[in-house]
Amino acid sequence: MTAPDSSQLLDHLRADLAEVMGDDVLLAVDITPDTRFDDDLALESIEFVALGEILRERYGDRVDFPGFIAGMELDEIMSLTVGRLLAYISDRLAESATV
């Protein structure tokens, strides 16, 4: 299976945004790798869980949000951005496929 590019990963995140936080974000927010959680998005932590669970239905145990998340201390998670998922989303797809 090819993992998805960054522009694909990109665009899945964006979706996956939409639907926890609502279609309006995709036009009060350009959802960019440098977009932050919190100081742009604003994502409650009802909204991270919800976000962890349509990023398990989407990639299957081969992205542990929960686990990405727990590995943070507090300042980490307050200024996660966009960027950063898509990189840990990336390599875990990326490790996955070379198993």
Contents of the next structure:
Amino acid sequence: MTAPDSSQLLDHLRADLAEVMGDDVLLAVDITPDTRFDDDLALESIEFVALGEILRERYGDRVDFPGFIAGMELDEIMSLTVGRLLAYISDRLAESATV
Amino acid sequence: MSRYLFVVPPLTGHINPAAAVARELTARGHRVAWAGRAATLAGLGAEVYDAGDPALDAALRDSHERRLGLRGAGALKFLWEEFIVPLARTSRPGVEAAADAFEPDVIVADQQALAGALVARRRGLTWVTSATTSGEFTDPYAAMPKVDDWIRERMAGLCRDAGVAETTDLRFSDDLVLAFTSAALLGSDREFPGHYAFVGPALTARPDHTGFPWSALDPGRRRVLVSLGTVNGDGGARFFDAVVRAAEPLDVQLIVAAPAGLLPDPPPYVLTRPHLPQLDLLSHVDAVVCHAGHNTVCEALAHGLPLVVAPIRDDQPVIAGQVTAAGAGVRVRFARCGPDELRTALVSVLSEPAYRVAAGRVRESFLAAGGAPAAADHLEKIS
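Give me the form predicted in complex with its partner chain now, not the form predicted alone.
Zooming out: every chain and molecule, the one shown earlier first.
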């Protein structure tokens, strides 16, 4: 199985965020790797939880979003970007592909 | 007879429950004094020691708009770096002076007025935590251990400067923690230590200076109170607009606490004022829409009213979770709920009896918890 490339991962995440936040988010925000969860998306705490669930459904246990957040400092959580999450997902998928 | 010094932040929502307890203590013959921002405490008609700081007041005024744009981790950082820590630093000399002059037996420190805890520890005085929200009780940072560490570092810095053991958790006294909630609302499986007292909300009549037009309440419709605390700005305007549109086909009257100008030209089923006599109004409404601020939630539940909660920041997501777990309300997303989602939520809490029954259960738990007299009993026992 080949891991999805970065533009596929971004498309998947756009779809996942639309599922969590409602389709309107795709009209309101051009979601790029620089998009910030805090400032640009104003993701709410229950939406963070929902996003973690959706990522687990899509990628399985190898993408552990709560664990990803748990390793972060306060400032990192504040400045978390779509690109940072995509890099994490990409790393995890590559790691599990080589096992 | 004992002497109690109450140390509070300049926040009405934190002062009101403490004031109810202070009045109870005074009625029992004890001496009570306050340390905090004098102008905010002047209305209490009590002995006040000024621990305010004009520079901090000015900084908070300047940062107010910026704060309204913050959520989640950003709001947490603001709360500690720009409010709790500077408040502790700037108020400590005033609290020390109050302790010198008043010679209290017990210091009752609000959970956000950490100077009270520091001064008590420095002097070996009995220290009581007054927790006007239960947001800190269910380990809200468990999923973010480094955030928890960061908060503990902020407290350790304050302790170091005050010459107090750095491991002291200034949010939780080892002697007595008064929490103005009940186990039924808190809903935690955690076993709390014996010195945690869940006394329920301490509500007392507040004088109504709002000139509210009571005759404008519509006796023919169900009524819903809408309040977002002191929030304003774009997010508030969007939310109010969505609530008004949600209610249009529902044959309800909305009574909305909204800053002047935010709902210009309201439709006939909307009664809006900048300030409402909230506690008095709760006896005349059928449901409450709010931001899940702890005081508003507890006041609504004390009246057995179901809620629609739209948490914005700070402890509000935690409190909103408590409301839904208790079955007493529906949670919506503050930033994104539209009229349809809000209408569904309103119809649910107004027409499905389970929400009102659950709110009634919380109300019963509050009554059993005892309120201000129970808090005073606990304070008498440890003094």
